[in-house]
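Below you'll find only one chain, the form predicted alone, shown as C-alpha cells.
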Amino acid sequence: MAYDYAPFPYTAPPGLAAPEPRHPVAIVGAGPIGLAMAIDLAQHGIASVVLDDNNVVSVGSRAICWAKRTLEIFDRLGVADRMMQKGVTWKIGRQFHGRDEVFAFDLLPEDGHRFPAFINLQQYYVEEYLVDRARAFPDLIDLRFLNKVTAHEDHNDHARLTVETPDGPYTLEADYLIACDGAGSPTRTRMGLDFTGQTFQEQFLIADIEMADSPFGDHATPERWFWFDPPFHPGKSALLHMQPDNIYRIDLQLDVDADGRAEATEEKVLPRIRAIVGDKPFRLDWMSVYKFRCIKLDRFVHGRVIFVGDSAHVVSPFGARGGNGGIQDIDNLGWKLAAVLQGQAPAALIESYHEERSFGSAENILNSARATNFMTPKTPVEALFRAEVLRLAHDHPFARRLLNSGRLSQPCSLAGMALQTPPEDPAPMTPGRAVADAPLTGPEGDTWLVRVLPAGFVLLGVGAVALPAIDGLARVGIAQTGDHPCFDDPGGFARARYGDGWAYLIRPDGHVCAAFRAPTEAAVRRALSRTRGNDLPEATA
C-alpha cells in the first residue's frame, strides 16, 4: 500500500499495578474524532486518557474530504498546516450525465477567506498528524494503544470503565466518558441504545488507486467528477477524487442484491476501473464496499457518557459530512465539558451539545438522505423526478441546480437555540453562525480573522461601534482604534460579512451567540451568562 501502517508503541498502563486517581475525561477510540476530541480538552487544560483497541492508523482512506469550517477548527487545534502542505485542494465539482457534462459548479466563488472550500487527504494522515500533536501535551494527554474498554458502568458522578490490555485487564474511573468508537459503537451496544433512521439497501464499491497520470480529461486540476448513468458503469452512478501520492478515490454503484464480498475482488474491480481509467497504469491501493445508512441516537448525552461523531450519528458519504460532523461535534463539547469541568458551568451545559449537535446531525441526515434519494430512487414518482431533471440539465440552467449528487458538507446555523440571544435588530452575522473568516493586517503584518480570534469568549467589533471592557472577556477590533488588539480591513471583507457598527460575542467554538449595535456591559453580561448555560434548566442524570 501507498502508506506505512507503523504501529504505536503499546506501554503498560499504572492501572495494572495499582488504582489510579480518577481522570476528568476517557476517551473511547483513537480515531480523528477522539484524538481531535483529547486536543480541544487539553487546550482548555482539561486532561484525558484515551482508550483504543489498535495500535495503527486507520487502514484505508477512508474520509478523505475535509470542508473550510473543520479546516478552521482544525487550525485552531494546530494540525491545519500539516494538512495543508500534504492535502489535495479542491473547490470545482463537475456533474455528468452518460458522456456529457451538465452542471459545473464552484464551493468557494468570493475570495477573502484563510482557507479552501475543501481538501482531501486520507484518513490515517489526519490521524497521523493528530497524535504527532496529542503528544504534545504529554501531562494532559494519556494515549494508551492496545487498551480495549471491555465494559462499563454510570454511577451517576462518573464512570468506571474496564480495560483489556496485553498484560491483562484493570479498571479506570472518570469524570465523564465520551465514546469516540464508530458507527458500531461498543459503547453504545453495551448500553443498548437504537439508532433511528433509514439504512438504505443500494451498495457502493470504493476502490483506491495509484496512477501517476491524471483522470481528469485534458488538465491535472483536482476536482470532483460525479457521473449518473456513465458509459463505463451503465445505469449506474460513480465518482472520483484525487488524493496526496498519486492515489484517486473511485466510488461505483452496485446493484441492489448484489453479493459485497464478491463485488470486492480484484477479478470485479480490475476491469471496471480500466474502463473508466483506459490504458493508463495503475496499481488498486484499497477497496471496500458500503451501504448508505442516514441514523443517529435520539439522544447524545447520557449522564455521564456522552457519543460524538459515528457512535451517536451515521450519514452516508456522498456531500462528506460524517468525519467533518464529528469534527463539528468535538468542537461544541469541547469548551462546555472543560467550563462544566472548572466548576465555570452549570452541568447543563452539558445537555446544550445534545441540543445542537443533535439538530446538526439531523440536517446532515436530512441531506444525504435526499442526495441517497435522488441517486438511487425508490419509487416511480422519484425515478421519473431523476429521469426529467437529468434530461432537462443537458439544456436548461434552471434543471442543473436540482442535480443531487450529494449537497456538500456547510456548517449548521444554532439560531435560535437556547444558548444564543435574539438580536433586537437584523444583523448581517446572524447569531447562531459559524464566524465567517476575513483577511486582515495587523501590527505583525497580514493575517485572517479566524486566527487572530483568541481562546475562549470574544466580543469583536467592527467600524463605529465602542467595546465595553469586561473582566474576562477578550475584546478584537476591525477597522478601529481601542486599548484593545486592533486590526485594518484592507479588502473590506470583514466589515460586507459583519456590517459597519456591529459588535458581536463569539463562542469558543467560533459560533457568534449575540450581537449588538450599541453593546452595554449589562447587555453583553446577559448574553455571555446565557451562552454559559446559566438560563438552562437544571441536568438530570
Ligand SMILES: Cc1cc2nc3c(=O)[nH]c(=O)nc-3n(C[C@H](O)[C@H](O)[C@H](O)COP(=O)(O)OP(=O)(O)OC[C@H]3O[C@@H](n4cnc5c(N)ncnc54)[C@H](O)[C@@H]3O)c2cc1C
The other form holds:
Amino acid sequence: MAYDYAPFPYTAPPGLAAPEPRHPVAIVGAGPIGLAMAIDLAQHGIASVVLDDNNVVSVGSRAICWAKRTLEIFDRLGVADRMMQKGVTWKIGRQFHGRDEVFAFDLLPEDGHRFPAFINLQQYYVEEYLVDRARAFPDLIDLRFLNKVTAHEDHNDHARLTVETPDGPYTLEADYLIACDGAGSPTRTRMGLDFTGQTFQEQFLIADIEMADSPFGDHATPERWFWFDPPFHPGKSALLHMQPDNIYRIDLQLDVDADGRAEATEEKVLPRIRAIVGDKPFRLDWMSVYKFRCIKLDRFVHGRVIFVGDSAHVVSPFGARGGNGGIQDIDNLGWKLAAVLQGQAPAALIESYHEERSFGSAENILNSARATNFMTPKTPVEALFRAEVLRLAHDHPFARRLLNSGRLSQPCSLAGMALQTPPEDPAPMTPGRAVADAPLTGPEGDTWLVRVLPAGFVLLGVGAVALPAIDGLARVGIAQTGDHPCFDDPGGFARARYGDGWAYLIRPDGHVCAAFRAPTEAAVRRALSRTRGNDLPEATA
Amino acid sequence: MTTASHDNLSPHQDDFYDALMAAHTGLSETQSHALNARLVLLMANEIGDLAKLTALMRMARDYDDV
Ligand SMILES: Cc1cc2nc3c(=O)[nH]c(=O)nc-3n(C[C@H](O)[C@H](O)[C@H](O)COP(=O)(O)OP(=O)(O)OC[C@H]3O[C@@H](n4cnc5c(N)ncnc54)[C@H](O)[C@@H]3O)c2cc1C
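Having seen the form predicted alone, can you show the form predicted together with this ligand?
Let us now look at the entire complex, which starts with that chain.
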C-alpha cells in the first residue's frame, strides 16, 4: 500500500501578531536531521523553534538504510523501538558479477549487540516517527510547517530570520540558527559559501516497487544485493534492497548522456523493472533520476549559524552515509550547544563540532566518492582495471575486497581530537570511539550497555576498577560492585570490549573521551573539563 | 585455477586502488599502457623471486581464453 502523505497542520505563528521573545535556537528545516536536532536539544532541556517550508514528510523513500550507530542514537532520542518494529533488518551484502556471486560481506559478524548492522526503513516513516516524538515536548519544541525562511542576518550575539507564511511574513530572533535545510540549503546560498566538489556525470534511476513476490526469489533473509554488469542491465551496475510494506528499492546506473527526464517515465522504467522481476506483478511506487555529488563546506560553524546534515555535506548514496552522517552531526552538536546555552561550557566548544564532524564528513565523502568512482570508470584505463578486478574476483580473495559497491556507514572515531584525553596506556577502547554495546544483566533483568548509560556524562567502570564519586557525574559499573548502579556481564562481552579493570569517561553523545586504569577524582575532573572545551584555544574560563 | 593465497592489500585496498587510478590521471591511453609496463617491471623487481614471478604470469595468462 502506498504511504499516506497526511499533511501536518499549519497554525499562524505568534510572530505575525507581535514580536516573539528571542528563541535559544531556531532550526531551519524539518527533515530527519532538523527534527532529530530539536529532539536532542529538548532532551538536554533546550527549547527550539523548527521552521519548514513544507508540510509533509519526505516525498519518496530517499534514505532507507539506517546504520547500527544511528539506531543507538535514535534509541536515545526515543524512536528506535518503532523503527525496529517497522524496519527490515539486514547485515549481509552480496556482490554479483554477471550472473555469479563473487563476494559477500557481513557487516556485523559478532554477537552481543542490541541493534543490528542495518535496518531498511523509508525516510517518510522515520520523519513521521520523529514528528510524533517531537510532539512529546510541547513546551520545548515549536514545530512550524509552511514557515519558509527567506532571509537571515547574523548579529554576532544572535541571528534574525525572516519567515514567509500563508498569512504573510514575520521575523524572529534566536541565539543560534541551525541550518538543516538540506543539500540545496538556501541559508548556505544566501551566505555565498563555496559548495563545490566532485559531481558524477553518471545518472542513476532510483525506483521503489511494491510486489507480493520477492525479487530476491526464494531468498528469505533480507540482504543488500549489488550487481556489476548484470544480465538484466548489461554493462552497468544495479542495487536491490528490501523495505517494509513489500516495497523494494531498485537502483540502476544509466548512461552518462541519458536524458534524465525521459528516463523517469513509466514508458522507460517499466521495461527496465520487468527485466529484473520478470512477469511477476508489481506496482511502481516512486521513481527519480539522480546525479550524485560529494561535497562539504569548509567550515560548519559561521558565527551564530551552524550547518548540520545535508546543508553541510552531501555524498553519493553508496554506503548510506548521508542521513547516517547527519544523525552523527546532531548527536555531536546537541550536548555542546546545550552546555554553551546553559552556561556550563565556553562558546569555543561549538567549534569542536566543526573539528569532529568535518572530519567525519570528509571520511564519508572519501568512502562514497571511491565507491562511486569504482562503479563509474571515467577513462579506458579505469574501465580496464575495473574489468580485470572483476574477473580476478571470481578466484582471488584479494581482488574480491577491491570490489567497491559502497563501504557502508560506520561510526566515526574522534580519536586524537582536542576534546579527548590521550590515555597513558593504550586502552582497549581508544578515547574518541563510540561506545561498544554489550549484553548485561541488572536488577531488572537482561539489558544492554547502550541502554543503561544515563543521559549526560558517565564514568563507566568495567571489572576490577574503583570509581571515584564526583558531584554531578553519573557512574555505572559492569562486573563490579559498588554504591552506584552495577550490572553483570554474563557473556563476558563488556570485559572483552572494554578490558577488565578499566574506567572510561563517556560523553553525552556516547563517545569515550578518556580512559583510566586507576581513575583519581582529579584526573577525571581534568578530563571532564577538557571535554567541556575549557582547554580549547579561544576558551576564556 | 591457482589462487593468490594472501590478501596483502586489505584493509588498505581502497587507498591502493585510489592511488593506482590517480597515477593514471591525465595520461593518454598509450602513456597509461607504458605506465602499467613500468609498474609491472618495478613490482617484479620488488618481488624478485623468479619462481613466484613466473607463477604470477601464468595465473594472469590463464584468463586469456575467456
Ligand atoms: C535516492 C537517495 C537515497 C538515499 N539513501 C540513503 C540511505 O540509504 N541512508 C542514508 O543515511 N542516507 C541516504 N540518503 C541521504 C538522505 O536522504 C539525506 O542525507 C537526508 O535526507 C538529509 O536530511 P536533512 O534533514 O539534512 O535534509 P532534507 O531531508 O533535505 O531536509 C531539509 C528540509 O529543509 C526544508 N527547507 C529547505 N529550505 C527551507 C527554507 N528556506 N525554509 C524552511 N525549510 C526549508 C525542506 O523542506 C526539508 O524538509 C539518500 C538520498 C537519496 C536522494
